[in-house]
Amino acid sequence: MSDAPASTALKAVAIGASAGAVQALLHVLPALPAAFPLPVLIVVHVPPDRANALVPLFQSKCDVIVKEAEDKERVAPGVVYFAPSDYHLLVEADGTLSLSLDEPVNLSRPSIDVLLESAADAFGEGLIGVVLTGANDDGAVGLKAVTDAGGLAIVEDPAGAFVPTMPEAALRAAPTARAMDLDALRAFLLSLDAA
């Protein structure tokens, strides 16, 4: 994809999902390869009395690496990071990881805007913000914090979302996001390897 920012100004991917969340994701992640040039941060609703089981369902599916975020960890590419059940996951200014117990955001914890809004604060235009599918308003504001912040945010279009709530709360709160199905989102994210 022409349009592509060039692989070398970006630091992060982050992406928040919740309902369809797994199906949405099955469709990307598998694709990336193994030496995608950046970490890939993402938060889906999960319940908090439920082990997370996202993890190694990706790991058995993915080329990257797959694994759950840990407190203090430092980012690195070609990593998924999967936030835990229960704990919001944040990115400190220096690209390492925090997990919180503050409280829910949007009734969720962890919570997508408080990722999207941190990386925003971390990363600024090297970020890529993306909400997929989901039925709340979760990652509206963190999506307008990664546009403001100068990164590139894209949302699921709505048309084809297994539940168009979230992708389109954020498009009304982030109007310049890229409205892209997956396919569509498959294929940038893997242009930047190529880039």
The other form holds:
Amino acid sequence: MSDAPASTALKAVAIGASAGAVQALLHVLPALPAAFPLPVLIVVHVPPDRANALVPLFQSKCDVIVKEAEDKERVAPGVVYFAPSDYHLLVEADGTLSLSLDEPVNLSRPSIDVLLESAADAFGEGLIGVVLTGANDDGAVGLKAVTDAGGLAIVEDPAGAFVPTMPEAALRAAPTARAMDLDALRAFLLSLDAA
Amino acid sequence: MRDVIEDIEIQLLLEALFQRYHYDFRHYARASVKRRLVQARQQLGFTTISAMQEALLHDAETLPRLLNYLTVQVSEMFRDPSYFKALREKVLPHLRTYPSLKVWIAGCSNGEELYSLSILFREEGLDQRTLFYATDINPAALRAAEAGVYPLDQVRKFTENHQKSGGKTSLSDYYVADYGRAVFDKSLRAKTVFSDHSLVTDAVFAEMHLISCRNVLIYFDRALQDRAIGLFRDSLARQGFLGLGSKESLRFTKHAASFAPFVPAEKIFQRREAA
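Previous: the form predicted alone; requested now: the form predicted in complex with its partner chain:
Zooming out: every chain and molecule, the one shown earlier first.
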């Protein structure tokens, strides 16, 4: 068994972010090339309003395709999927997406834990789980599930995060997670493209 | 390794639930089912899913408790007010041309959608000619729907939704407040048939002019979505209407061609003439 999975074994990136999410994601997503080799699933805590402003915002700034996740859609590389407002986003074992209106988790819907736990189940060691800036502890349980399933866990370096609470909590729950600042995260994701 | 074992246990429990009680969750979207079963296991105090399965098979008390985890409970009256506004302004003018109407709320849960539609049809003067069918698989939910009693603290949200939907009356006309509960007027369900019906295993039971089934299909896998939508198609009168949840679509089903978008933004479809 090799220590780290080859990039061909990678299947998806799942990212959670809360307070300060837009600025953090603006630092990373626009750098991704159209041919980015993995699907990117993102939960951002937003108010339960039907219009989600994130998709149009990032569509205009990114080379990758940016869209709102649809129920029963199959994930594809080079596409960024945002969870719709007021729905949980889950990944099924066959690589399709599910939405749910189950109760909020950590007072949040969508919840980062729900995404990361289901993605860890679906993709196992093929998952890169990322927890960025935020003022709560959603994502901590999920990131632990990512490492338990053999996936790669990353947190935004709390020292430089807009709000360090969420990456700190995730790091406590998943101590083997790598802490990276946003520049390092961007470089890391781009290195996946080069591999 | 634990997760692999738990996946096996979940598969076995769903099989037991079907063979013993004929509740079929085997084709529900598995990621959600897993979350719910793990939550049930923790809150009902079982150490493993297998232990919960044993209780399910041997202790009749376990089934209703488990069903409350597996079936959807959360809703509100006039949820997504723009959906009801579209029904009021675009769909009801068509329905008005029929002398009698049948409306099916499929997966009615605790009845919020039923009372919303009943109030809408009364406001539009169609209630006297309309028969509602409210169906669900969970007997406890059906009893709650038939009771029509909701916590008073939810009613502020219901009222706000009702106003946004273009409500012509005041929601307070339809309930009395009683010890922190809102008890809805029984005349709203006077022409309602409450029935145990499963979109998974049961068949067509009447010809409908409108089917409202919102945020039920997202809990199904694609195969089961196909079955349910086929059932809706076969249940609808020609040019009958189907309303789905705001994030549901017919795109990934094999029956997409049987329906035409009617109010696309509100996920309201109309059955095409049969080929």
